[in-house]
Structure formats: C-alpha cells, structure tokens
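Next comes just one chain, in structure tokens: the form predicted alone.
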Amino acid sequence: MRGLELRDLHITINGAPLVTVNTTVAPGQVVTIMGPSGVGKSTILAAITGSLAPAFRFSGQVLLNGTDVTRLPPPARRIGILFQEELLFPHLSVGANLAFGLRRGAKDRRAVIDAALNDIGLPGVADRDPATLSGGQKARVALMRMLLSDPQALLLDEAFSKLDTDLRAQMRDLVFTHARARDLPVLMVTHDHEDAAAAGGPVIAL
C-alpha cells in the first residue's frame, strides 16, 4: 500500500500512556494533527522519524509505501521534516546548504542547485550567506534542501507558525504544491485552524 501508515502507534512517557494514533496518509494528501500543547503531537512525528527522546517508548508500526520502517535508522527512512525554525547551517552558503540535502551520486550538483533555487524564486543566491536572507527566503531554502534529499513522505512540525499572515499563506501553498506534485504523503502538526483548512485533508484531534 502506498502512502504513510501509522498502525497502532502507542507512545508512553516514563511508562505512562501519552497518545495512540492509527491513520493512513495517501500520496499527495495532507493529514493534520491538532490539539493542546503537551498532548503528544510533535512526539508522534519524532516516533515516525526515529528521534524519540529517551523518556519515551512506543509500540506499533510505521509503514511507508508498504515497507515497515519502524526500526530503521532515521536516514534510511526517507522521511523529511520541516520545523518552525529553518535550521540552515550558518557556516555554509545557501548553495552548500542545498548541496547537503542532495542524495549521494547526484550529478551536475551546481546545475541541480541552480534549478532548485529558480524553482523557489531565488535565482542567483547560491553563493550568499544564509544570514543575508529574509525569514521567508530561509524557509524556502529549508524546504528545497529537504526536497532535494528525495523524501518519500513529509512531516510538518508547526512549520508555518513563526511566519506573518501573508508569508504563512505563501509558504503553505508552496509546500503543499511541491508535496502534491511529488505525490508525497504529508502529516502536519499545527495549532492553526487556517493551516488545517488550507491542507484540505482529514484532521485528527488529540
């Protein structure tokens, strides 16, 4: 089965039950998880990526395009994630940040990077310091760096929460458009009902 499937994913913290989720995200679909702080939304994403903190334990399965990735190391899962912070490497140029996302064996790396920057409306900035970019430009570079790693699913952890209203709408459109063009299943954690409405998919309330 294609898509991202969470099968009886049950998470505990220090032995106490925290959250249980069962859902399937189809290719090109955006499923939204909403709920108050502390309920376990971001923890679900950490379980999916294989980056749970030591206090947490989980049972169940994470399946991606029919393959059980539950016990694979994080890089092998092919699952991309965007956070509310851009997390660009300050010691690398914009182009070098994008090159970091390229899968091994990629040919014509500079041509790929230049095409990627054109794709997000930032031509000619490959050699610039990320510190010289605006918040919205940094967010676009972070998105493209993640996409260049060729993920098979995308997670959004409050990815738009620090953007102003107009830029938030632009970034939502950019992320959802790129994800749908690639048939990526998207699981989004957010507090914002406008994010959920823009996603247009099912909403899981915790």
Second form
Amino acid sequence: MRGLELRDLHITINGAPLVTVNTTVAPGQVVTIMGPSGVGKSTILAAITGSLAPAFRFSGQVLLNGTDVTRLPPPARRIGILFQEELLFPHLSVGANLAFGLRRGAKDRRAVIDAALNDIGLPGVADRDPATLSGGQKARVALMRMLLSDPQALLLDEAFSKLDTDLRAQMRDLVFTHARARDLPVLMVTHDHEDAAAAGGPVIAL
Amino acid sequence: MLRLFPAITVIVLLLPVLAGLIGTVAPGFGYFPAVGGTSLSVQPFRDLFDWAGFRPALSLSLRTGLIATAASLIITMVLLAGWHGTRAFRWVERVLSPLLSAPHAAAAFGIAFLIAPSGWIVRALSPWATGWERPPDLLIVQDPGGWAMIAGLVAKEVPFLMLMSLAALPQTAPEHSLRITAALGYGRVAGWFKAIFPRLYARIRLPVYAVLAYSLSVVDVAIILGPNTPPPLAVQVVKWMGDPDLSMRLVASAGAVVQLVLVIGVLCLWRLMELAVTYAGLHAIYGGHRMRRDGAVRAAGLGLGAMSAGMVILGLAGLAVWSVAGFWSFPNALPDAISSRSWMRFGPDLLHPLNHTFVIAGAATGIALILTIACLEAEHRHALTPASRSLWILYLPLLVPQVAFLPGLQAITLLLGGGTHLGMVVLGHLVFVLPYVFLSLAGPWRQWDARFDTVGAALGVTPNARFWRVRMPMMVAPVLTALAVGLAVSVGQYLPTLLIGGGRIQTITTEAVALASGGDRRVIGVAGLVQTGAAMVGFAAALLLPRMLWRNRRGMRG
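Please supply the coordinates for the form predicted in complex with its partner chain, as a counterpart to the form predicted alone shown previously.
Expanding to the full complex; the earlier chain stays at the top.
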C-alpha cells in the first residue's frame, strides 16, 4: 500500500488526550488538517517526523509505503517537512544548503544543484548568502533543499502562512506541482481556507 | 555515551569540593599524619582562638564581606531601576565586558595605585587643594577599616551582578511592568523596586550568594587592598598554610573550618535579611507611595556606578602608565620621563609564568567546554530537563570558601604520591572554570531553534553529523565567548594555583600577587598589565573570529 498512513495516531500531553487522527494520504494527494491554534495540528507533524517534545506521548503507527516508520530514527524516515520559516542554515551558502539536502551518492553534485536552482527560477545564486535572498526566494530554496533529499512524503507546517497573498498562491502552486510530479503524499497543516481549497484534497477539521 | 556526561560533570564539580573539604577539616581536628597527628583533638581550635588577632580578623571578614555584597547589590539595582532601557544605559552595557574580564588582582592593584597617597586622585588635588608638596603619610590603601578592600570588591562585583541581572531580566519583561507602574503614577525607581525587583532577585539569588561567599573569603584582593594587622581570616589561613612550620597547618585547618562556618552562617543570616526585606517590601507596596521625584536616587545610582567602573578603568590606565614610567615626581599627573626599562627588565621573567598560565587555562577551559557541550547536547538529544537543584550543584564551588577545600586537595595530592601535579592544579582551576563556562554557554545553546535540527533530520542527516555540520557552526560565537570566559576565570585564579601547586607552580597571577608586598610600582604595573592582557586575549578572539569567519553571512551576525 503506497502513501502515508496514520493509523490510530493518538497524542497525549502530560497524560491528557490531545488529538487522534486516522487517515491515509495517497501518492500525489494533498490532505489538509485544519483547526484553530492549540489543537495539536503541528504536534501531529512532529510525531510523524519523530521530533515530539518530551511532554507529549503518542500511540498508534505511521506507515510510509506500507512500512512502519514509527520507531525509525528521524533521518531514516525519509519524510520531508517545510515550516513557516525557511530555516535555511545561516552559516552555509545557498548552494551549500542545497548540497546539505542532496541525497548521498548523487553524482555531479554541483551540476545537480545548479540545475535545481534553475528549476526554481534562481539561476546563479549558489554562492550567495541565504540572508541576502527575498522571502519568496528563500522559501523556494527551502523547498528545493527538501526535494533534493529525495523524500517519500512531504509535510507542510503552516508553510505558506508568512507569505503575502500573491506570493502565497505562487508558492503553493510550486510546492503542489513538484509534489505531484514526484508522486509524493503531502500532509498540510494550516489555518487558512484558501490553502485547503487550493490543495483540492480531503480536509480534516480538528 | 552522551547520557553519562551530566553525571560525569556533577562528579567533576562535587568530588574535588567534598574530598577537599574532608582533607581540610580533618587536620583541624588534629588528624594530620604528616606531623604525627593521628588522634582527634580540639587543640588546633584552642590555638586558633588564642591567637590575638582572631576576633579582629573574624569581624573584619564579616564586615567587609557584608558591606561589599550589600553595596554591590544596591548599586546594581539602583542603576538598573533608574536607567535600564535608557540611552545612558548603553554605556553601562558597553563597559561591562572589559570590567568583567579584568582580573581581580589587576583591578585591585589599579585601585591601590589610584587611591594611594601618591596616586592620581591625590596628585590631581595637590597642591592647590590639599597643600601637599609631597605624598602625605596616610594609610589609605590597606586601611584598618578595610574600606579600600571593600571598594575593590564592589568595583568587580557590580559588573558581575549587572551581567547576571541583564541575563535574567528578559524573563521578567520589565518594559511591560514599567509601562503599567508609570501609568499608575509611580516614579521609575519606585515602580522598578516594587514590580520588578522581587522577580529579578529570585532569579539572581545564587549569583548574589556567590558574591557574598566570595567577599567573605577573598584572598588576593585582601592581600593587595586589605589591612594586614590582622588581615581578614581567609588571608591569615593562607599565611599559616604556607608556614614552613608544618604544625601551623593544623591551626590553618581550624581557621578554614571557622571560615566555612562563617560563610554558612552569613548565608543563613542573609536569607533572614531577605525575609525581612520581603516583609518591608510588601508593606511598602501596600503603602502605595508613588515616589515620583526620584531624580536624586537615579543620579546617585549613575554616579556610584560610574565611580565603581571609573576606579577600575583609571586603575588599569594607572598600571599602564607606571609600567612605562621613568622618574615621576609629585604631584605631576604624568611621569617626567617615559621608559621601556621596566618592561625590558621584568618582562622576560614573566614569560615562564605566562606560559604556565596559558597551559593551565587552556587545559581547564578545554575540559570545561567539552563537558559543557556534552551535557547540553545530551539534554537536547535525550530531551532531558535539568532539575532546579542542578543549578545549585553548578554554584557549589562558588559558595564554598576556597580556603576550606583547596588545602585538602593538596593534602590528597600528597597522599596520592606526593610531588606537585600540574594535573591537580588544572583540576582545581576546572572546578571554578566549569560553572562559568556552563552558565555562559547554556543560554544560547538552549535558545537555539531546534527546528533546524528537525530539518536536518528530515533531510536524512544523522544526529552526529547534524551536530558537527549544523549545531557547532551556528554556535561558534557563543562557544568562543564561553572559551574566553573560561580563560579569563582561570587566568584570574590565585588560590587554586598557590594552594594545590604548593607554591611551586607560578602563574602570572601568583607572580603579580607576590609582588604586592614588594611595593615596586613599576614591576607591579608590568605584571598587572600582562595579567589583564592574558585575561582579555580570549575576548578579543571571541569578538573578531566570528566576524572574520562569517564575513559573508549576514544571518550569523547577532
């Protein structure tokens, strides 16, 4: 069974129940989780990536393409995530940020990175300081860095909330297009109805 | 593996203190095999109490310690209450780091030079105001009342308490509270003391206790600025420790026990005073006095703060001038002739101790950094939450008087095979370096946005690779600052080198303090300046290296 499956994922905070989800995201599909802040939307994503804070506990399983990844160390899960902030490593150049993401074993790394920058409309910025890019440019680099690591699923944690309306639509299109082209299951957390409408997939309201 | 480091760090902090305490206390009760003492007796205490200087020494320690701590705390708080967040306060922040990094001994020498009968203050007033044509025969430095020593302590403790307060302040969101107290009609100072001070004090209580314990037991500043007939108790204990007559060690140990009891007793007394202040403060809060005309208090705070900073800065300048002074007649403000003779003559002698200084400081700071980073990384990776008592463990070496456990460490070294081990001296320094390195690095380390780590993990990078490729590069500046703090603390240490090294290992600090009795201004100027330079070298690196390294990375600059 391909795709990302959350099977009875039940999260508690300091012992009290917080949230329960049961869903399957098919390859190329975008499932949206919506709800007010504080209901545990981002916490679900943290459980999937394996970065839950110690106050939280969870039961249930996360399956990726039929494999249970719940107990795998985070780097072995092959689940990409984008946050509201781009979180480009400030000490590395744009190119080095992409190289950081590019999966091991890829040949001609420099050429791959240049091509990837072309792909997102930013040719020739490989040696730039990420702090000198505009917000939209940073977001595109962050997306490409994640994609180059060859993930099997993509999580979006309010990934578009910081961008203004025009940029937001553009960025959404870019992310969804790339995810579909790679047949990635995408799980998006947002509080914005437009995001959900643009995704076109099922919406889980918390 | 990483999980073990918090425990290892606790052992490194506690074991030397506890073992040293036992090794110091035992001879106080007559157990000291080296001079044939194997049975318990209270004779050392009888000898101690019979010493004519005992009561004066004890009361001198008590008085100087209490006054210095209270004055430092009051100056710091009034300065904050009157000026925090204003334009003038930027100056306070600017002079803070250099004041902190100046070693105690160098600052004390500088102040001694400044206030001495032939110092700049008297020179500036003579002869037009004083009528003095020659330096007056007055005992200003080493005055029997200990006021010079108190001034020296305050000048170094205000910057420390200020740093600790500034680190704790953001958690109390002072600007919000001040806006409200101002809207309710309170004067700045009253609003601050009623709304912010209680929360701030709760967060700097341990540093205040450390300052109190330090002031009660200080030795190097007391040797330079304090009276010596009798000296404060801790100084006398060190004198007895170094007595060629080994049996004096027993009296010294008894004195160290009394010193320990004194510190514990005064800490308890301070706690009681805290309760009294709390009670009085609540009363004042209920009273609702607005105290809107607080200009005088604010001015006093600024004046006292400027005075305590000015003493150190002018003092260090004085050291510099003396070090290059040829003949310098009274009351000229500057030497009649400038000469490099003092540097030529005494400089080369300082190279050897300087070398020792850096070996010891480098080793102690290196170990402290590794332990600190390992602890913080273990905390991060295994999601450990440090217990509140861990802060007490960190402060323990700063609360126990140095004379109460360092001699015991030396005794244990002797038992373990004699000789003088550089390693034991490093361990002695480590006990004091580690808390400061940890306190300096823990804040920035814990504040780091852990989502960088989540991103790294999502990109398929292992924890160790993330540590070296993401965390460490992003932490370069705070790590270098912690390194600089560690080096400065180690360079400034006097007793660990003297007592554990048994007088056979010289650092620039033991050399400088040893020069105090000689009174040769020029050589003291040279040594004090070299000591200050040694303590500041790390800070220069911590300031410059990240700028060079991240020249093209705007996101890495503060």
